[in-house]
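Next comes just one chain, in structure tokens: the form predicted on its own.
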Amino acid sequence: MRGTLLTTIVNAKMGHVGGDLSVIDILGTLYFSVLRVDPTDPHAESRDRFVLSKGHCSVALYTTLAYAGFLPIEELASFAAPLSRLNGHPCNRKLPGVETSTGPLGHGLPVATGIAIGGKLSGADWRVFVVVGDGELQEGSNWESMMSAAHQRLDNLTLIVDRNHLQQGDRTSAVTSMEPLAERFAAFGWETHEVDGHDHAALESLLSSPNTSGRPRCLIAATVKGQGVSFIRDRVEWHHKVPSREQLAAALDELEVAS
């Protein structure tokens, strides 16, 4: 999927390559091993709900949805084209499988918290998962939602933090430090875990395990921005820089060797 998302970004001449590569293992684990969703019935009432708060990494989501059967893989070639269903940010009115339109940072967790409250009120057994970027945790709306989710004892809500330590322009620690992040979530009343965000088995084990704590769950997933491609990996300038055709060829060669 890394090769596919890179090719999609190069063809469209736009995208957020660094964050797409950091989050793709999390999305793949969710859609192929954890979420109870059906691409043939994407609006089924019994489905788990997923919100990608870091909506600027839409290409990673579209790629995952395509490989999961929600849309033809060939449709990825229409990303960001006029009248395409695949906008720069996900739109739930256009593409089945996109639960919530996202883009403005700091909105995904509040929306997911509201969905989880709705699930509790209706007695539903479906679960809510949300992925946020670590940079967007600097938005205050997240911390209000963390308090609310803990107060409401939303054990049907799981938050995954894509902790790649980079944001647009600089390292998160240089903009606004959030450490000790795990301790902060725990202090807010969340069941908190730290995990390698590129380790599919470790992610699946935690994400699939029943939550019996009576509290919302948070996974701080340690990732690397640009994971998989050496000249993009952990480099701040690749937040939304687009590879050249020559760089794409080099990246695809590297990914082929690694696989």
The other form holds:
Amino acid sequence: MRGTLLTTIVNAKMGHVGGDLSVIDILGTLYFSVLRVDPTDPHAESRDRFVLSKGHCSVALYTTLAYAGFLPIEELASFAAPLSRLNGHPCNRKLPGVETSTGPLGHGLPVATGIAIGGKLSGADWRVFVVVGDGELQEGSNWESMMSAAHQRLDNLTLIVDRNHLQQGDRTSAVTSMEPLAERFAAFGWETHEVDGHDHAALESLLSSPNTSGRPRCLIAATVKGQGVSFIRDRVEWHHKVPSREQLAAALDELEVAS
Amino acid sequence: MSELFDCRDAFVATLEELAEQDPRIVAVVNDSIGSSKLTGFRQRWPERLINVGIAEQTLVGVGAGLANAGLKPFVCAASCFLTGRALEQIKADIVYSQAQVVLCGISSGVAYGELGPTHHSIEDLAWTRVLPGLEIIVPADPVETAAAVRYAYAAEGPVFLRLSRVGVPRLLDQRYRYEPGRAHVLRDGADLTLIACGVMVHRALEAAERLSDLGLEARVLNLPSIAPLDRREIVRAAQQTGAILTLEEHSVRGGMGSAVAEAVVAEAPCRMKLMGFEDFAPTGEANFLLDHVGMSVIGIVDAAQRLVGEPLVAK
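The structure above corresponds to the form predicted on its own; please provide the structure of the form predicted together with its partner chain.
Next comes the full complex, and the chain you just saw is listed first.
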């Protein structure tokens, strides 16, 4: 999937390569091991819901959805093309499998909170998962929802923080520090776990384990922006820089060797 | 003076009536239970009254999420904060995502007159009117309020219901049914047309009566549906009466009058004057403020006479 998303970005000449590579293991784990979703019936009432709050990492989502059968893999070539349904940021009215349109930061958790409340009210057993970027936590709307979700005891809600320590312009610690992030979530009333965000087995085990805490759950997933490609890894300038063809070839070689 | 009604009463009565039949209906509030008059709703269905706290961005996002979960959310908050503070959530989570949510802007306009411009909501139509696919309803009396709630409940897309708390007389027949994109001729006339919405409609009617005594026959259009807009009826008014005066409890920039002007300019240019708030309003009770900016019945009569009497600019 890393190779596919890099190729998609290079072809389209746009995308958020660093964040896509940091979140892709989380998305893959969700779609292939955790979420109860059916690409042949994407609006099924009983489905688990997933919201990608960091909507700029749409290529990672589209790639995952394609591998999960929600759209043809060849369609990824149309990412960001004129009139494509694969917008720069995901749109629920265009692409089945996308629950709500995202892009502006700080929107995903409030919407996911509403979905979780709706599930509780309906007595439904589906779950809601939402991924936010760590820089995105600077948006106050997240903290509103964190309080609200904890107060409502939404144990059907799981938030995953893609904790790559970088935002568009700098390290998050240099802009507005999140620390101590786990303690903050715990203080806000969340069941909090820290996990390696590139370790599929660890992610799967936490994401699949029943939540009996009576509280919403948060996974702070330690990730590396640009994970998997040495010259992109953990570098601020690769937030949305597009690799050259040569860099793509080198990246694909490196991914090949690694896998 | 006829009896005056607080349209919030019609709003909650209708909402409770619908909620009794449809368990999917939920009310979502930002600690605004009292100002939304939802105390009774909470007593009857405590679990269906979701209070997210003083958190408008979450309020609107939660509304979108509840719709995703198959519920029928009525998101209620003071209109100034609902539309102002959560505008991007309204745009992205509700309208662009086409979540079936009813946004209820309570105490809109200058209902909170004494609290000053931070609490006035005379920008909400301008802010929401630019969002394609959001229906906007400004009811004029309790009958229209009840009809609008019923309509919004059954609508297939998102609706913004702009509700006042300023007392208004009953104007419409009980059989009235709200239709989107439909303006109503409340009084016919050939000399000019007064187009009004919400709390200004009864003033427009009173002004038309006075104008009639003075020899000017004013048509009065009630325009509850700001989006979609009844372009046909507006164009007909422009062509048949040659002059339009719009009256709204809103800024003159971007509101109902602007919507009418857009239609008039495109299809049947005529003399027009937009009445409303030209500036942040001072402090004072709502009816005082409406009078203060020239929208007393006498003020409307005066503006109408001048509009009709003004010579056209030489070509």
